[in-house]
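In the form predicted on its own, a lone chain appears below as structure tokens.
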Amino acid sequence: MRVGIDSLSLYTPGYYLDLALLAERRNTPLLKYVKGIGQERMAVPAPDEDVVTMGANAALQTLEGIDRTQIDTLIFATESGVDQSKAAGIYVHRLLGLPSRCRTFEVKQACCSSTAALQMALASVALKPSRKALIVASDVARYGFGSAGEPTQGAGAIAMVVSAHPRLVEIHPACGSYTEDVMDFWRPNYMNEAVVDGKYSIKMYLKALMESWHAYCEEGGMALGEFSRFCYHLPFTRMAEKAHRHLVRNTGTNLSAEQQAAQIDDTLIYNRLIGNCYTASLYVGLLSLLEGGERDLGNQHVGMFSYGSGCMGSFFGGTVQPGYRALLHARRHRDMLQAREALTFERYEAFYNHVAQRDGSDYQNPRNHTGAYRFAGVSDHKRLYETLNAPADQPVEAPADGDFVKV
């Protein structure tokens, strides 16, 4: 029986900064992010909003068309989480009116807990056909302000549909992973920041690239020659260059640089305007090669590698299945894109230091734009969101509290 994935949909805040800028700002030569680290701009999202809001509106787009009464599983993946017990996903859950028996909980491994996500979502469509799971990945990376690690800053979410018969990719069985205990990527519960080595978490995914791989060999998987694309974690464009070069030297392949590149390119397209997603950064990169290209890929085979740091990988494979263009939301998508504001530096430095009180004081979020859902605020150590009925473009006063929804 065919398993995959039946609708993906992205959603990234209504804001970005312009990489040319902070090249300004912080005295660097634009080409060190541009060409070094392959970025143009980074997705900043405003103070109302957080992972449930965007993972949220990405939910609600690639639900459309869809029975909700059929999923019964919500998986939300993130490294950005909002509370030590309930997970994220239960808030989704309510925002969405999902059927009270869907089972809804959080996962997290850093980057890889998506692609957990949708091994365990296959599994449970496998053993049940006539039901569906629902994942969202959802982040904020987030570095410290001036730091080398602030270009590669980002914000954005994924939402997908797992089924049986797919309609947009199908997930084969085989899937290779690794895992290892390093400290290349942390952040502990005290920091709003990450804390990375930047060299030793690129040694550490590349490490993990080749043990997936040869695990996924192990377990039957395909030969590399019989994929003709790969979709890499970006925490950067630049990095996938490096992990697929990486790869196809080390496995002996014969390809040229040129033929590496049509392998990729297309997956870049949206990481270079939106920055990392952390979770749901690979799957970003599989939407954009099905959106990107202008050749159909129906019936052809992805490559697929999902890392983690920390550190764990997997290496898996899907085939586009025939007709999936007519499932995407590519123009919407786009006019999202386009439809972003930049921000002056003054109001990037502002988003970035309005960071959530830790006191447990009750606060109110200003409004700013947002899709369909917004992080309002905290009430008696609750987190509230409201869901808009005026267009996000729309500027509008803070509510009342009595004009709260709790969830």
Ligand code: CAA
Second form
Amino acid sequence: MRVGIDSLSLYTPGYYLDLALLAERRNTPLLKYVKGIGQERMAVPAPDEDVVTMGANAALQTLEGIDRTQIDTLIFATESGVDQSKAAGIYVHRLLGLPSRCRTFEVKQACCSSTAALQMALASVALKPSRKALIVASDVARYGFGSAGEPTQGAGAIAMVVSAHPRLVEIHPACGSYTEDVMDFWRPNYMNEAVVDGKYSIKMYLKALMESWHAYCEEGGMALGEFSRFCYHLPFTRMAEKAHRHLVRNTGTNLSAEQQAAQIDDTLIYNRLIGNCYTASLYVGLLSLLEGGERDLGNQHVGMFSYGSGCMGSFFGGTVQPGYRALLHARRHRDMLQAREALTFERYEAFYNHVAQRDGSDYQNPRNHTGAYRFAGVSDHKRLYETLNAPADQPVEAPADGDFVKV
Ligand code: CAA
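Having looked at the form predicted on its own, could you now put up the form predicted in complex with ligand CAA?
Then the entire complex follows, led off by the chain already shown.
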């Protein structure tokens, strides 16, 4: 049974900070950001946006042309969760009008949980090929203001439908994983920003890559030379270059620097303009590869490495399906990136500092560009979400407690 990704799309906020502005304010050479880290812009979420609205926006597009009644599973992957108990996916389920006969839950293990969700969905679809699963991976990468991690922030979501006979990428059964208890990056419950030991996190990423690769080989995976492209988890684009060089060198593969670059370059286009999106990043890279390159990748094999600090890694592979290009939303994704508003440094700072009140009092968020959904505020400890310009065929219904606001 062939199973894999049937549709895939991306949402990123309508605002960004040009890293040239950040370099000026942080008294840092711009070349460090552009060449040393490999980033040009970073997406900044507006106060009335969160992982739910970003995820719903991504999923709205992914579900186009797909019979929603076939979705029996919605897995939401995030490390920017909005509630300790209720899955963010439940809000998305309502906003998208998915069938009530659906299991919906949230998964967590840093940036890697989206891949765990994908593996779970593949197994589920293999058991019941008439059904489809929706995976939403949505995150806000947030580090201390003025910290070394600041230029590697970003925000965005991907949504993918997993099915039998997938039209985009068939995912192969072999998957090699590695887990080790380390403190390279984490976010305690009482903090809004991640705590990170940057250099150590890079070291652990590379260690997990090799360990996952060895586990993948033991599972009977493909030889390195059979993959024509590689997608890596992208905390910043230079990380993929480091990782690919490390994998090539440590497997004794003979590839020039140019050949190595050609295997990853197209996966980096979107990330350079968006920044880290934690759980979504690997799949933003995959989408960038499918939408960004000029060459038809039909029948080509792609190697993928997912890394989640803390830590866990997984290496697996897939085959791009012939005809995949007709199913992409490349034009819309490019338009979305081009239409973004550049923030002044002061507005970036204001957005950054607008962290939701934690004292439990009610509040309303100011209105900004947020795509089709927005996070309106909190009332009586309940998060309020609004649907903007709901299509006529998708009526907006109030949830059972009646606190929904239609705009
Ligand atoms: N011109 C060109 N290059 C320059 C330069 C200049 N003027 N100045 C510095 N550079 C280069 C440096 O030589 C270095 O390159 P190498 O890595 O090849 O040595 C690069 O720019 C970065 O410089 P530093 O190492 O001095 O940077 P830093 O101390 O400011 O920290 C960072 C960089 C560790 C990535 C930091 O931004 C950070 O902590 N980010 C968050 C953590 C992270 O992303 N970790 C990645 C692995 S963990 C993971 O993947 C999970 C996840 O999503 C978080």
